[in-house]
Partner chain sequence: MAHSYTPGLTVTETTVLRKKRLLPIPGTVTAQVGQDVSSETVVARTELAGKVHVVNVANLLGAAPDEIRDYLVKREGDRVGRDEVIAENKPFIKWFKTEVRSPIEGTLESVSTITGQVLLREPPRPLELLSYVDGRVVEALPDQGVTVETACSLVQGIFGIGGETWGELVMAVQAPDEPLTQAHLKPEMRGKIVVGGSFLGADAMSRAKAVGAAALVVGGIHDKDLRELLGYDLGVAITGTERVGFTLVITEGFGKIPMAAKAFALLSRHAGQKASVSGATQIRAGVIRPEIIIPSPVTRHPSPDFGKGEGERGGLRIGDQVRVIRDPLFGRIGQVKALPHDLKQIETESHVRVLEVEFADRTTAVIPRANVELIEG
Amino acid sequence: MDSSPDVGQKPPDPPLSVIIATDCGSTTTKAILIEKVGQEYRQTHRGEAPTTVEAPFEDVTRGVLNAFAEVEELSGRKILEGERIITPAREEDGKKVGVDIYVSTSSAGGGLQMMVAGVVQNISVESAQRCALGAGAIVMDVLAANDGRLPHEKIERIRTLRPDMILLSGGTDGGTVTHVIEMAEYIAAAEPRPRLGMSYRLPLIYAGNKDARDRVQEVLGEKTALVVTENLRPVPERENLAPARTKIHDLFLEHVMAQAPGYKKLIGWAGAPIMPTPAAVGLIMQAIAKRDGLNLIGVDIGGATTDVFSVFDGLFNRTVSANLGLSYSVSNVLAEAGLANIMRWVPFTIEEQVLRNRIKNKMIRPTTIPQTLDELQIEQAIAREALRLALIHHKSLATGLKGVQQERTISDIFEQQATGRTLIDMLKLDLIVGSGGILSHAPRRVQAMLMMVDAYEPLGFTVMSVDSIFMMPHLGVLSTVSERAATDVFERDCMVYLGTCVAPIGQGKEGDRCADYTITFQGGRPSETGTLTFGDLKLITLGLEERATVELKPAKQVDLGQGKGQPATREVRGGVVGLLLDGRGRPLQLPADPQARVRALTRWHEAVNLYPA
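May I have this chain by itself in the form predicted together with its partner chain?
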């Protein structure tokens, strides 16, 4: 966990008027053009092309140039002179030429893959894991001195993994060195080899007990490209993730990227360090949370993985669920969630064998799209489960520090709280940002909203939004050179506000009163009053630029964050979907009887006009 170290004091933004940014993904390289229009920055054109890291091209810049060419064609701006980016932006003979800066992120070739090791599983190792994830890595495995594996099993595991780099931590500064040296000896014995390239030594960052540095140097100095930095858990009560995270980014550029085909050239073109894609998304999330003083959850659900980001009370966390995705890993969602959990969201019945075969066929042909309505509904059901499982995973890692001594007073006797509680408090959550094809490109925006509401079960009042065309990585890396340009575009072109979800906490019999509501609209529209009953889902039109005040008087067992039965009033914002009053109860429970479940789903879907009739 990290209190936004990367978005602190920055030099003033340079004068930029035209920016081109790319995200080199595993399969597609996406370019966006940002131009200053009047006094504000806007995203004006975009282009994309297949990523060319692999054979037969084996040069990432080919894909980048192809994506640029599409932007050139659409914008009429000449960006390239042969294979050189023209800078700065200007007009020549009345024609637009050049850009002021080029920035990029990358997750090509599988992104940054790391292994973390430490001493105590829920102390130094968990901090190391948070550090690597926050830096944008996929954590392939987590090794701890006390993880229950025998020494030879640990060594064998390290040897077979082939990560891009290893982060080793353990021990508080001045504490015992034995256990962290033990882990160093295991790593040395395994003689780990990097994933890319046969000939260079694997980068290893040591961020543990400072008293063990000399010994770690002796054990690992010859066998790895060792980099020593500050202890990421110097005392049990404090994490210090920023120095190790900065080293991860440096080594990502110097070692990992330098091995990937064409990246040396790409690094030369870029006006700012190339960042791992998720690290850039994390940056923009932190910037927005800081600017508006929000608690937020962001999610990027892709074909192979689902990334979850959160900022609560200024603390940033990121997790990646490496095998929860909707194409390459769709079958794994089935394996992890179970068929019953997926089927509970499907408003019809289907034979198990047929559904299983369909899911496997999507896994082996991941680029296909749902052609029929029932296929779309199945895919959106799977998305709900992938989102739900990824948030559970995130909650388990986005926690307060564990292993910390707590001082207790007499009053604590009545309210015992364990250390290491999750930081994710859905009642304090202000904003959910959804991203990824299934959310950003849902045929109806309300589908994206309901997928997130069903999966996350937000409590109380929560604003919902989606990323329009997945430009958060571009904006994250851009924020390192021009925070204003990044936040301008984020607000105006990236975020699509869906509206606000209002969800009372509590349960009751279907049809019983959940809360009485009064909605007072700004701008003279007559107010609306009514009763939300249990099992109800109501959608009230409230446009993008509109605001309203919602006053709720809940039933005695129902809580809106003010205590059971206590009324709550809040100003809410509208969006392309509107104001969703969710009386289905929290926790959300679906009828167990299949026919009753289908009836309930159908009723809810009709209430919000979720699918075509």
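Rather than the form predicted together with its partner chain that you just supplied, could I have the structure of the form predicted alone?
Chain alone follows, minus partners and molecules.
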């Protein structure tokens, strides 16, 4: 949990007019050109090229230069002089030349892979996990003194993992040192080797009990590149993640990136530190939440993993569901959700074995895309479950601090129950941002909106949006240099507002009154009134720049956030889809009978014209 220190105090933004940014992904390097147009920043051109960190090139800058070349061709701006980026931006002989700054993120070569270790599973270890995830890492394993594994099993695990970095924490300042020293000794015994660069020592950050620092230095100083920083859980009641997270970013640049092919040159070009891609996405989420005073959830659903970000009351959290994705990990979604849960979203009858085979086929041919409507509907059904499960995972880690109610000895800590409550309150949620191919490139925007509504079951009034071309990483790293440029482009070019979902909380018999509504539109359009019944889904046209005031008078058992039966009035924003009134009840329940379920899905899909003939 992080109280947004990374977007806290910053110097004034420098005068920048032309910015080029890249995200060096595992397979593609994406470049965007941002220019100041009038008084605002806009994303004007983009280019992409294959990432060249692997053989035969083994130099990440080749892919970056190729992506730049595409931007040069499209924009008419000369950016490169040989292999040098021309700065600053100017005009020469009437031609546009150069950029003011270059910034980049990277997840090439598998991104930042970390192992975290600590003493107590649901206290220091969970804080360390939040710290590493928030820094943009993939957490390969979590070791705790009380995780049930025997010492030799822990040592063997550390030895075989080969992470980029280890984060060790544990113990409160002034508390017992025995257990955290024990963990340090396991690590020393394993003599862990880094994933990249055989000749250098593995970076290890110690962020535990300050009284154990000297002893940790003795145990690990010779065997790892040890960095000591402030305790990330100095007292049970407080989490202090920022110093350790800053160290992770520093070591990512100094050690991990420096070992990757071509990165030394890339670091020399960049005008700001290169960041892990997910860390940059987290930064732009925090910047937007802070600027507009919002609570938000962002999701990036990919082929192998699903990342979920949230900012609630200024507290930032990120989780990675490494086993939930729509191609390589699609079988894991099936295993975790169960076939019945996927089938409940398929709007036609299909034999279980046929559906199972189709999902397995997707796993062994992960790059295929749906060719028929049936295939699309099945893929979107799986996406609903992957999104739902990833949010459950996120809720379990995005919690208040656990176990802070009682004074205890270390032996008590081993016994205590989880007491942290999730910070994710769907009724307080203002905005959902969806990203990833299945959402950003859905054939119709309404499909993306309904997938997120079905999976997340937002409550009350929630604005829905998708990322148009996944430029959030670029904007996140840019926000460290110019927050205004980043938020301008995020608002105008990155986000596609889908509209607002209005979902009353409560249950009722299908066809019974859920709420009466009056919608008053701005701009002289006649107002609309009507009754939303249980089981109803209504889509009302409300364009991108349009606003309306929605007044709802719910049935006595229905809550809109004001209490049961209490009316609610809210100004809502439109979008490319519009205003969705969801009378299906919360929690959302689908008919158990297969035929009734297909009829209900078909009716809802027709109501919003989800799959037009």
